[in-house]
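Next up: just one chain, as structure tokens, the form predicted alone.
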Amino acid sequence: MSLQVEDMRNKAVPKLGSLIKQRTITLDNAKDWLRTIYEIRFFEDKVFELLGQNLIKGASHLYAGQEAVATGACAAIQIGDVIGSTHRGHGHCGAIGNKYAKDDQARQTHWNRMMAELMGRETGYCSGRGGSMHIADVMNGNLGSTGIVGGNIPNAVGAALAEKYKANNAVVVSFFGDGSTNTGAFHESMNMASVLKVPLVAIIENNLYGMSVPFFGSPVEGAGCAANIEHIAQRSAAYGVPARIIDGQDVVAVFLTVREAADYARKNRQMCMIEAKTYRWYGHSRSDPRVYRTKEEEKAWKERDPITVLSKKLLEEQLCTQQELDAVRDKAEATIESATQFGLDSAWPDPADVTKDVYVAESYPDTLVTNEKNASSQAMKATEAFETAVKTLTGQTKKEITEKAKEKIRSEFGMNVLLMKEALIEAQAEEMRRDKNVILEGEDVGIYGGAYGATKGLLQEFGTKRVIDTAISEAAIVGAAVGAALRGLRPIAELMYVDFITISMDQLMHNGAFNRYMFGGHAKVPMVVRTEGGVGRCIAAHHSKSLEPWLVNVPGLYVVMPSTPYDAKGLLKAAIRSDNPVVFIEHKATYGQMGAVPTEEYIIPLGVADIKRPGKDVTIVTYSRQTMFCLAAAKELAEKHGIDAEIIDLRTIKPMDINTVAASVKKTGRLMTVAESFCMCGTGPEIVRRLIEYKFDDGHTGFDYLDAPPVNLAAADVPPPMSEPLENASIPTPDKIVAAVKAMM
């Protein structure tokens, strides 16, 4: 393929007969294409009808008119290749399902499951949880669709990255519409795919309109314009990749072009783009009056119906009779009628299963939990001994004293003393050695070693294949991690600051967190997003927030926040091994913190809190850097005020270990929460809610054991300020914790 944009629409398409003689295809292939086109058309017509009868509910964006694109493209790729779909994805799902169907019964089952899914039935591809806009068959190479325009593209790039990494010679075909090409996800993804040289075929189904806005001009008065270029393929020049413009109504043209593009992507490990000019028969959705386009335009396009175009080829070349074509049509219609009845006869999902498959269940041996508690206690003692040694040992330099203290801890406790960032590096390195499917990608994670040095040295050991520097493209970074995880890798995606996670929330939530549930439990997304947050460096509001309350609000996500090097290493290793998407948030002010870490292999179970300091008078629940502040406050409370505070470090914010909290409050009668995030809808109020509702074996609730109103300490309701005095004033500090405990006592 040439790096120039090639417009193939005016070039002659080889006749079917010549392709059959050359053994490029068989006559059965061509007839099967027609059958698939008919099946998609009848399926969409039936869906339109059922929407009107309220037998299918919700939004359905119909693919009728565009069938040649999905049919030709899926016919052109190989078993083992992968597709990514869009909200207008019935055609893609229909065509790829037919490809994988080994006989007519399997084909019927495929359409049955599609129709049942749109009806919200248990027998659907996703057990009724995804519906029209989120239908998927991840077992057979269909990564699924998304209701967010352009949201599917980063996942396809990640899937292509995974296929390249696994060296299995597979390609990924990403279908998306013209509306997607004006989103940031499109530009970030195309740039990433071209730079990383992944085997991706990007197929733009340009049906001329986003929802109602024309991509490039319209004769209708008042109609807008989405772009200043007529052909989307022109944008390929920005990414340095080849592109072609084709007639999307001609399945033969689509097949030949996609076959060549897939061969190119497979051979060169490089993406290419195809713009298929096509047209949707229906509007954006059933309620669309289509006032933005003319009847004359619709008539002209329908004269080039994919059914008409292919049928005419078969008849004019005398490859089929009209009777044979009618038989193909009738068989397709019967398939969809049977699928419709199957859907209507299928059972609804059991409401009792509403929470099923949100997460992959974590399982840890009881001995691991018990042993970890002992190891944590030892690490705390060793860290305290190290801090004492640093204060009491002598030497000519601070470095010499520190090394002496480290050696003392190694000798007495058999533990190393590491900086927080060193513990993170060890965790990632150990897991990358343990599992070849663990990769690392993000901004400056390679030569630079990470913005805070938490990936230093990994590039040198694991190389650019597994430690991948990316452009500043948070949506693409996280979205690619989702796609790679869906295809069997365990990616670690690093974002410099948690503040930037806002840019990637579509990918993190709608795809990373929701895909398993939306796809009926058939998918796993084992990925980690490593980032950092919090104040402490005077870098103001855009680089200092604590956004864990946003993240714990998302079903399907785990959120982990370590406070010590020991916790950081053990929790990160567990997060990498988890089959759930995990957001791992480090505090920027802790990277230089030192602490004892076992020399032997260990992990810390996710969802298990740690009692950092036992006590009997008040329970203080916290996490991340605030754990250190709470321990400092507890020391002062004990030494100066005779108050014995128990400090619980949640470590994993979601899933939350409320059992440990409740047991502590039952003992102390008082609860205080301390967090650096904002209080409104924050983690503190959530801890209180869960404690109040907690049911003990004796029938009492957590509320019954409270001797005083709970207190929530959190950040002030202000954006994090830059000035150091203001920064300190905006968050809980040891003096404020001491004052609050004294007041509640």
The other form holds:
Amino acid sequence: MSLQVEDMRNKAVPKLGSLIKQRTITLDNAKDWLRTIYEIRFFEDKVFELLGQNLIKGASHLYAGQEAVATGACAAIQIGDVIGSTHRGHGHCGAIGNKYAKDDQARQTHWNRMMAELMGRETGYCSGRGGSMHIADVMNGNLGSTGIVGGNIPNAVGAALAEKYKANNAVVVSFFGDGSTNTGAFHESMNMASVLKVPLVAIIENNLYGMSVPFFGSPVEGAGCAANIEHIAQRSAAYGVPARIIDGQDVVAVFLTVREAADYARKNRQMCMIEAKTYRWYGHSRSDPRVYRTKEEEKAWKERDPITVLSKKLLEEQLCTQQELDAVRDKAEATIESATQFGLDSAWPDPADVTKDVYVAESYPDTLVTNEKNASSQAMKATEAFETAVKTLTGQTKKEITEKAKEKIRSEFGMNVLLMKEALIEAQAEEMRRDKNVILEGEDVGIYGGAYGATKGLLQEFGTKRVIDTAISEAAIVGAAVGAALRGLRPIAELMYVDFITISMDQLMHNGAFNRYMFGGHAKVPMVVRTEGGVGRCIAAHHSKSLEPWLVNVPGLYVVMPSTPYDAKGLLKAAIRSDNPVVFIEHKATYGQMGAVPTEEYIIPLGVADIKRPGKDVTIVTYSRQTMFCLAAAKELAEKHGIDAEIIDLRTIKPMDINTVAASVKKTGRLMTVAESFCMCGTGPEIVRRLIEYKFDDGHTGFDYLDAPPVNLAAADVPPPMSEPLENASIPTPDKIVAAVKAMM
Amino acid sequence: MPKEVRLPQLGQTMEEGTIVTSLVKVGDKVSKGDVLFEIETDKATLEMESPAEGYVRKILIDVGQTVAVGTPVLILGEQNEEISQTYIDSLSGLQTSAASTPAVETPPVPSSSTPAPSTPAQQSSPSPATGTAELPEGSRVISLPQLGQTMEEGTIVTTLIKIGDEVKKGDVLFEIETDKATLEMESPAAGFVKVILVEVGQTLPINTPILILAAKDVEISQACIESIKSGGAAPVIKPTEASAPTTAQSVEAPAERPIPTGGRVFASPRAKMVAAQLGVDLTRISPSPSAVRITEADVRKAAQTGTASTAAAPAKYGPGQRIAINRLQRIVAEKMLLSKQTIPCFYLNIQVDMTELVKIRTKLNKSGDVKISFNDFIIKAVAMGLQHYPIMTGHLDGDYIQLADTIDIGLAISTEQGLVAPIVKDVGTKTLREIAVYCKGLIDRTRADKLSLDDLTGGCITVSNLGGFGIDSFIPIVVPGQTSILGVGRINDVCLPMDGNIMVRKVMNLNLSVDHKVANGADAAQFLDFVKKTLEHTDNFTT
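Having displayed the form predicted alone, please output the structure of the form predicted in complex with the partner chain.
Next comes the full complex, this chain leading.
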């Protein structure tokens, strides 16, 4: 393959007869392609009909007209290869399912489950959780279809990265439409795939319209235009990868080109692009009147119906009789009719199961939880002893004093005193040694060692295969982590600032957090997005936010925010081992914070809060750096005002350990929350809500035990300002915490 | 036999319909399926078919009228069958009351877009509340009963039920404070509490309606409540009103109990919970200075100092304060005044040597499981005296002196609310130990405000002991209805000449106030001397 865009439509497609003679394919293969095309067609026609009868509800983007692309491409790849589907995914799901169906019965089951899924039944591929836009059999190498145009391309890149890392010779075929090629995710993904040299075949199904807007103009007056080039394949030049344009209506052409492309990707560990020119028979969706295209254009394309094109070849080359073709058609029709009946006869999902499969169920042994509590208080004591030692010991330099103090803690407590960033590095290194499926990717994680130094030394130990520097492409960084996690790795993706998570939010939420549920519990996404947030370095509104309230609002995500080196290490290790997607947010002002960390291996269970300071007068619930501010405030409250505050460090914001909070409020009767994020619909108000609704065994609620209105301290409702006095004014600080506690007593 | 035809639900969302056209008139013969009316619903104008065959005997609605689903619209019957007004009245527009008559449901017309439900929805829908003042069938107004012979009014102390509760006959509904005691008011019937007409703290004459019970789904209209509250006569069901439903004005269950008069108490949820646990009355607590609500600490402080128990304690008095007279004190005042006005008394005093009794009491209390008080000994001695001198149990009854059937002795008890003198019953048949047990229970009941009416009824003498307050001797006032009262002073060491020596003895003063209308000095003197001697000779007491 050359780097030039090659338009295969100018070349004659080899005769079927000669392909059979060369044993490239068998006649049965060709007949099976026709059967698959028919099945997809009948499926789509049936879906259209059932939508009209309200027997199928919701969106349905029909694939009729484009069947040759999915059929040819899925035929061309090998068992074990992976596909990524689109917004218009019935064809891909249909074709790949046929590929894995060992006999007619399995094939029937496959179409049954597809139809049941569209009808929202329990027997569907995703148990009715996904429907048309999220239909996928993830067990058979389908990364799933998507409701976000272009949303699945980064996942395909990550999957390809995983296949390459596992060195099992598989390739990933990523289908996407012309509409998605103007999204950032497309560009980020193609660039990342080409740079990381992953075995990816990117198939652009150019059906000429992104909903109503023509990709490259239309004779219809008033119609818009999405791009300034006719052939999307030309964009391959931007990524330095080879590309071809093919006739998407001819399954033979698709088969041959994709087969060649897959070989190329497999052999060279490099991506390539194929643009298949095709056309959809129906509108974008059922309600689309198709005013943006002409009847003449539709007629011309329908003359090149993939069914007609393939049937004609089989007849003209006298490989099949009309009767044989009719038999293929009838068989396909019967399959879809049976599938329809199966769907209609299938049970609805049980509403009681509505929350099933949002998360992979995870639990920790009771002894681990108990032991950790002890370890945590030991670490607190050791850290306090270290701080006292630093103040009391003498030496020539500060460094010398610190080293002396560290030595003292090692001998007295058997613990190392580490910087926060050192604890993070230890956690990642230990888990990478423990599990070869753990990889690290993101901005500056390699030779630079992370923007805040939290990956220093990892490149040296684990090499570029496992510590991967990426371009500044947040959507692709997170999306690739999702894809790699879907394919069995445990990626850690680092985003330099949590503010940048806004760019990758689609990937994080729609794919990272939702895939498991949307795909009926058949997928898991064990990834960690490591990032940092908070104010403290005067770097203003784009680098200082605390966005955890956004993230806890996403079902399917865990959110972890450590406050000490001890917590950071144990929590990060647990996050990496978790089968659920975790966003791990460090605080930029804590990387230089020192704390005692056990020398032996440990993890901290996710979802278990830590009482950093027991007290009896007021419960202060906090996390991350604000824990340190609360502890400072508690000290002052105790020494100067006789108020004994209990400080609870949530550590994990989601799942939230409301039990610990409730038990504390039962004791104190007063609740204050302290967070650095914005207050409205924030973590503090959420803690209060959960506490008020909390039901104790004695029949009382958390509300009953309150002796004062709860108070939420949070960031001011302003973009974090740069100037230091303003920055301090925008968040809770120890003095504000002291004042607020005094006011509520 | 007549059959009424009710407005069917002609579509899933239909709640009422307007009669656009009436296609039948009285006397017409209709077959099942014949169109009777054109009905306009929220969605369309639809034909209402006859659900049965028969002759139209009565049309209950007019063209243009809008009626609720389920309203009777037509009566079918035999040719020339007379339909009685009683029958029409019985339809009343309320489906629950029509349950006894064989209703013929009109089959719903299948709508074009949605399949018709196989069961007409109106069969299960609850009856709509109407704005009329009738009390729905099966409901019952419960009034404040007379809980004792002298009771004329009662104060609602506690409400033990809330709207929606199911109560059985005999369940306690309220605690009612009468002139004598706080009593439990039991439900005279079973049913669901629909309306509570009274608030805690209200004082009402007997027979005031206080509660409405009814079947579960029955709703009581506001008009009905107003009618009951205003003491209106039993409402009469009017058919015209019944078949023309007006906008339903149902009584919503209040989210919380009626707010007690005297304004809202602001207390934290925790303070409320702790107050309930400790039996502290929040209305008697003030928040700390500058605080806006009562907190747990305020409640605990109040509980410790005992200033706000729900049993109500006297407030700390300050100079110039105006103190509201509570019910108990008012009763004491009335009775004492009555006594002074109507009972001509004479007064006797005697000294009792309690030395031996003090010893024997100490001995008994060392070994026994029940602690016997001096009062128990005195009550026992008084009972024995009354048995010997029955005239001392008499009271004036016209031209007669009526002697008591049993020896019942009042015991004056001071509580936080005031003075109460409940009755120790049938003391004559009780041993000292039994008296001790009974008195302990009586005192506990008194302090817990749990005296029954029976505890307060009867008595021919009261024992009042102020010895505990250091009083040597005092003259008590006879309780009206009784013959005398014995005032007991403290037991004091006194030097007494005895067998030629001066001895230090434990001496107690007894004062007896006697109704001269019943007993004369000689009777009373002998009685008092008998009591003295009984107390001094301890072998009189067997436990």
